[in-house]
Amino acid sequence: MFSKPLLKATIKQNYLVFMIIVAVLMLYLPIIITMYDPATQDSLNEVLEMMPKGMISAMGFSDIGADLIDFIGSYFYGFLILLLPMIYTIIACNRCIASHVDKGSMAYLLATPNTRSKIARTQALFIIVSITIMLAIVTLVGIVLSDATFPGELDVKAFILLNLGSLLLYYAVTGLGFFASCLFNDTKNSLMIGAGLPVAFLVIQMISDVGEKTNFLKYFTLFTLFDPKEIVSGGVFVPQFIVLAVIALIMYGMGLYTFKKRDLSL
């Protein structure tokens, strides 16, 4: 059903941009959580109330809440997690399928005895256990520190679905690049959609947080769908899980089928 040997490969082709971006989550959110002091916010507020609010708002820092919960998914879930483990969904998408038709290494790969279905469930298995143990990495470290630094203060349940609502949503995003990887013979097409969508879907998520004239941007872009307030607040977000579950197992089914049944140009 999978290929181990290429598994092996493609493990070893992106686990160093896998690793750095571990690492700077891992630079980020202990400070992010050791930044946080009950005795300070009131400054903190004052401070933000100074900088310009459209720039704040797009940030996702407009409203960073009284209690940790409310600090991390302000200040981590509100921009960061959308913007770093991005970086290298973009990469590892292209590289699985995409690259090696560019570059000519999948007609060697079609010549062992892997099928062309197998070759794509191969690295649609790598792309979705990698980020799935990126933000699983994110979640241990984030509640074993803070309640290292402020013991009781973690609202567990709500940091952990903030995780699952991250870890839908990527696997939607990772699903529109491995099919943009899977229908295109060069990395070029591949990224534009790929890379380009997710990119433009971040921007007119900002721009979309900035007020109120801007507002209806939000219903053009997939980010609207991971709403760490909601989340927090025990709001609506149930609805928008499986939405983003069903556009990644449509976006990973046609990216399977479409590779299958295509041309190559090897």
Given for the second form:
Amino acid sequence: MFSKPLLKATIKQNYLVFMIIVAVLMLYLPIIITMYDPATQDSLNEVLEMMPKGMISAMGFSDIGADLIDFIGSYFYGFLILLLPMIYTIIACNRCIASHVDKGSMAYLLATPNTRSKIARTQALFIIVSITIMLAIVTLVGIVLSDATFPGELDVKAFILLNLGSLLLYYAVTGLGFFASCLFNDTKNSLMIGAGLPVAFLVIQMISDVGEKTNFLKYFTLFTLFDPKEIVSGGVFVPQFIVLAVIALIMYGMGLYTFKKRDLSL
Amino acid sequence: MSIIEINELTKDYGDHKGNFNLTFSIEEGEVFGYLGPNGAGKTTTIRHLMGFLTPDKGSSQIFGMDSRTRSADIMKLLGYLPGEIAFFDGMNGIEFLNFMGEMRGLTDTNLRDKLVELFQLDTKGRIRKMSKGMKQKLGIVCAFMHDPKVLILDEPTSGLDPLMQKTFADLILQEKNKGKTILMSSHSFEEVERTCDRVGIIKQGELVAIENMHDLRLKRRKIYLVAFDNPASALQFADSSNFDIMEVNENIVKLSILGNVTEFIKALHNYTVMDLNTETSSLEDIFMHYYGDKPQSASNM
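Alternate state requested, the form predicted in complex with the partner chain (shown: the form predicted alone):
All chains and molecules follow, beginning with the one already shown.
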């Protein structure tokens, strides 16, 4: 089903980027959690009101509620969680298939008694598992830190849902990246779709948040399906989650199918 | 029994690139040289055999299995050396060989270690920092290390120094004696001459000839340069003989001979010969023979 030696080699190839992104996440998460102070929450909101509203909205920092979960939800899950792991997934997705085909090292992989499907499955497994681990670390550290700093303040269920949402979003985004990686012969094209689209989604998301006039843009970005505010306030989010999961499934499926069928110029 | 069978294989990339109606087979224990200039379609055929491409028409089989759909099964018994060398980032030589061994489920590293020694491969260095020749040797070890029954080698000696080319030729002959079936592509006739039983010549994606090495040698023109003791005897030799004289320059006569040279040696018997040289006929000369009226397009490809 999967190739263990290839999985090992892929882990070795990617663990450094993985660790760097986790380290940066671990730098921001404590800062944001400890920045929360129920007493000064009002004055923080006052400061934010003094800044241009559009800019604040673009960063996803608007409507900061009074709870710790609202606070983390807007500061961390409004922007940082969309940006930082995305850097990792873009690199990992491109490396997993497209870069092997581009460089020619795929010829060696396919010269071994392993089917194309097995190789692609192994690489897909790596991406899915690694992004899951990354967000699991964030979830765990977030809960432990919040509990240590503000015992009992965190709405753990909402926090886990937030992370589940971002995980599903990442399944969809990496699905896109994986598909692009399987589809193209060279890194350039793979990155154009696998990196270009997610970055475009993020930018569109930021612009659509700015104000009423640009709000319609939200229909052009995948990130709309992950709305921290709705999740935290217990609004409608289950259908979005399902859509994300379906997109992910289709994308990974299409990637595996394409790679199995297409011509490889190795 | 045919180990490799190619049947009306066609892959059209347009502009006369690709493969067109290729049909040939390679028998068990045979070393087959696949000759052609750059861009003639040698690598395209090899890619089909490796299962990287789906043909537009026709098929290719190894051990009777379709090379596109059953490549993973075929690979158990096949060793492959790609034409372009690319390995994994950041691995060193031995890490790469270990990795490839694991991918193959190979546990016995005896043969591999012997090959590493034979080619004096430095396995500790980072692959990225290796010279072209060293990378090529790494690729060769990787292709042979699991003692495969069939070998497909795309321009195996490119980047190797003459000594290593000799080592490689010896290895091929040794494998041939073990009954291995080998297909190697090349654009150098000398390389193929040393090792191959049969040669297929491809031009613009079409197979123009399949020849026994023995027959090919007979058809091959060789150019000789004879230096006589003085210009007069050079002229005399040129006028009196019925060889194909190409040029007389001072005391040096340039002539071409097809097939064996017995008559030539006999004719030289009456002269004082200061020096005798051969101009190695390039593959182009041999292609010219097959490509006939369009040598220009052949050499430009």
